Amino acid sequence: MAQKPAIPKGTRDFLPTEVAKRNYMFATIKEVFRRYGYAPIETPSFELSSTLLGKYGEEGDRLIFRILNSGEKMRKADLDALAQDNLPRFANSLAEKALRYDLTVPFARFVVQHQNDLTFPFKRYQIQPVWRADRPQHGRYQEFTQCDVDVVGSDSLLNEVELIQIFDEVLTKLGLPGFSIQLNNRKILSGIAEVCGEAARIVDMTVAIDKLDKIGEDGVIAELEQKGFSAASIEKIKPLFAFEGSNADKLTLLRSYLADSEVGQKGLDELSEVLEHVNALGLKRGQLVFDLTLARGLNYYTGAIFEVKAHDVKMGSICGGGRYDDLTALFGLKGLSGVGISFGADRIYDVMTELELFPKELDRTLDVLFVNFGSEEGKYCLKLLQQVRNLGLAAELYPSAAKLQKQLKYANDRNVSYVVMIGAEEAAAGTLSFKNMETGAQEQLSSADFLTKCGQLF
């Protein structure tokens, strides 16, 4: 019995027109990255497990796809660890490699490994797939493409300002009618934990409050209680959920709330400076929102954190990022601050598809089709076909002398712009019939006029 074709949940196939749309999206993103001075790099699709594990927090580690050792390496599994019921150690001995979870940690490894070949500050962009063993659902995939820009070797807040501009410019160029760029600072969150008497439990707190938009205030409180936060600590956190008003209003409220926290005040100073620069420069379509519950549950962020959400669609964040001061230190290179953002290409693609933002011409993968009337006519078409391709057009000759109706149906199915028909008489006279498949208009042209027209039309 033949096997039923299927792909793993959380992955997708892309048809030619879909690939064309994705390439349009990637080209738009790359062009903005390039104009802001970022250079491209690539890293392997899988890394050593030791490179990735312990960098994303407990929840992130659970979502890393591990690659099972093969061959002789399987014989080296740590059976003593299994006998001692030390499953993490046993698992590590079975899987020395893992698919990358994101592009940031591999980038930190890349910077440390190639530090002598780079000029700092180093600005890079990277567009490659990543993998997460997450539960597949709308807008959430197990394989997806990230488009990242990072700058390392500079702690200037002008980098944060530039990244906000990149968010705004890319999404404006892609046609999104409205989106919010949410901004916070992990130092502010550290200050909140400090004021609440839970400074040592900043990770537990941020993981919980980062879920506010998903599980609501009651859900966050329940999670904090489950984590062992005292009723007094939770009471001090609860007012934050109701902080409303303009960015300036929120800053004023937090100045008072964090009056006794030096680290919290530092975070407010940094955020204020970024807001001041962005307000002076202005944004095209993005709305910059100070969201004090934004936490992004990754352990490595130390300063500014970002998320972007599209308006008028049911979708989670489509972009994110933040500053990380200590990430390269994990690989032996201290004192190298970095900040970066990531565009979730698959979610942006879904948003653009839902809002019908892709240019209609991207559905067309073929410009000109030559109808095949037979062997001799086909030979004649081949010479003209080559000249059309030399003009940069996508063109082909139907491979067999099938019925005209079948060939025209093929042209319609391929969304072809123009069809060329050259019978024996036309070939002898050096003419052809040129049909506009959208309007149905048809005209007789000489071969020379046809080539001139092709150059003008495309």
The other form holds:
Amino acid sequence: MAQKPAIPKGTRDFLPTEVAKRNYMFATIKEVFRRYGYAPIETPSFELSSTLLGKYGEEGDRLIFRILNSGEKMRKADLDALAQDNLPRFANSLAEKALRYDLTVPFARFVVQHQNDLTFPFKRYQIQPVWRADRPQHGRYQEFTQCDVDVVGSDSLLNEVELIQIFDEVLTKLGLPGFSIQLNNRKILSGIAEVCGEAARIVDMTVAIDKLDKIGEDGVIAELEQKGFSAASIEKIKPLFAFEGSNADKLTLLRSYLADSEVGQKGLDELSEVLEHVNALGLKRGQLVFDLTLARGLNYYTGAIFEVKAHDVKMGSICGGGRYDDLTALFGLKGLSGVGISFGADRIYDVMTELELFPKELDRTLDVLFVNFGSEEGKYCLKLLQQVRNLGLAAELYPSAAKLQKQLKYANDRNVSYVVMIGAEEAAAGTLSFKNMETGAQEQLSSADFLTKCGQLF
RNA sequence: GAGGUUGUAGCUCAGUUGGUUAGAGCGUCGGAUUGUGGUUCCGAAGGUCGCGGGUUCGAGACCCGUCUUCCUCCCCA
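Okay, that's the form predicted on its own, but what's the structure of the form predicted in complex with the RNA?
So here's everything in the complex, that chain up top.
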């Protein structure tokens, strides 16, 4: 017991049945991405620290896994920084590389580096793991997989519309009975900050407002006070708490509230255009909600902001995204706007598991099992086995002549559909016993009839 | 990064105010049944009680440290 093996916190092993379910989920997602014209790319699991640091805010930087320099590079450690108690600088001198924190920033880097090889607007999808040194919790892991779709090089709001359709189509296809696609616009938030005279502290303000449904009006006010917002500013923010009703109602209320803010009006224009398009197209199961409190801490968003929540389950957001105008500029390519969304595969998996949305047949990894009665019978089975495999079925011969009971139990545990038995009796009669493991029914068939049947059944 | 919580068999958990040899169910393996599974019955294997230190005649139980689990913040998928 002393040396019991373990894996790091916030990581998981996946059993065959779990991988089958995950693959089903990824296949569904990829198929939708492909039909909307996105092509897959991949990037390294780790980047230069300089690529990642400073892109996610102070909080984000803290959660980035650093990769310790090895060998001679360890000499680069900045001991002066340590002596001066400048831990961030010391940490940077120890680690030149870091595990990627999301797929968006590496993608921006990718676009800048390969700009001459890409055709714009460039649409890509990317399904890869990311790592965050977060404290694990329900639905929160240190290693998890994101499924991102982004388009860069197009300002058109049709992209936002398309991404909302992708949210709706993927989650509907995966069988989620209900979910809300929450929509907001960073320009609206900027407008609010402007109107309140707090343009410089938009992040603190929006982070507080974002918690409205969680901590209530009083909680938000308390947080704003604690952050040092003036009573006058808070008075101007208060009317927002009363903005309820349909998407159109909220738009109307904000039109007058943001009357003096040019950027705010621009945000409302953008948002209403997206809403109009989506309303005209209709959604399958998704519910599109304009949520003016939706903020998201990621500070690179400049336009639309998305977040998706599944109904009837206790789980944080399962998808997120938004528009970022300046992300590639950080790597030296200006004037390229991008917008994208991310599906949180692991949370979606947890939600689907809780709601029992995975098809049952995913548990089956073997269609036909040949019982092994001995080396003579086994040889005869091998020929048939090959023919069954050629039909595209997953089939195997039990590797040893174990007791029939044991072999059937094995078939049972592996959720096998059919078992074939060819022992002395069948060999003498020139037939085989074909057993349906679900119903227990059994029939005698010739080899030819058996193969025909296999072809029909699957 | 802050606060709380948890850890006993492969899994889920009992274990009295500190007292002799740490239990159950499920699962696994074997048998009942030398060619018929998912039901039943019988039996067996499996634990230095997360790890390290301390208190005590004596620690699974009490104390400290550490790791881990889950939760609330922070933040997020």
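Residue numbers count along the first chain shown, from 1. By rigid core we mean the largest C-alpha set that fits within 1.5 Å across both forms. Source: prediction; values computed, not measured.
Glu143 is not among the residues whose C-alpha shifts by 2 Å or more between these two forms once the rigid core is aligned; its shift stays under 2 Å. After superposition on the rigid core, the Cα of Ala428 moves by 2 Å or more between these two forms. With the core held fixed, Ser246 shows a CA shift below 2 Å between these two forms.
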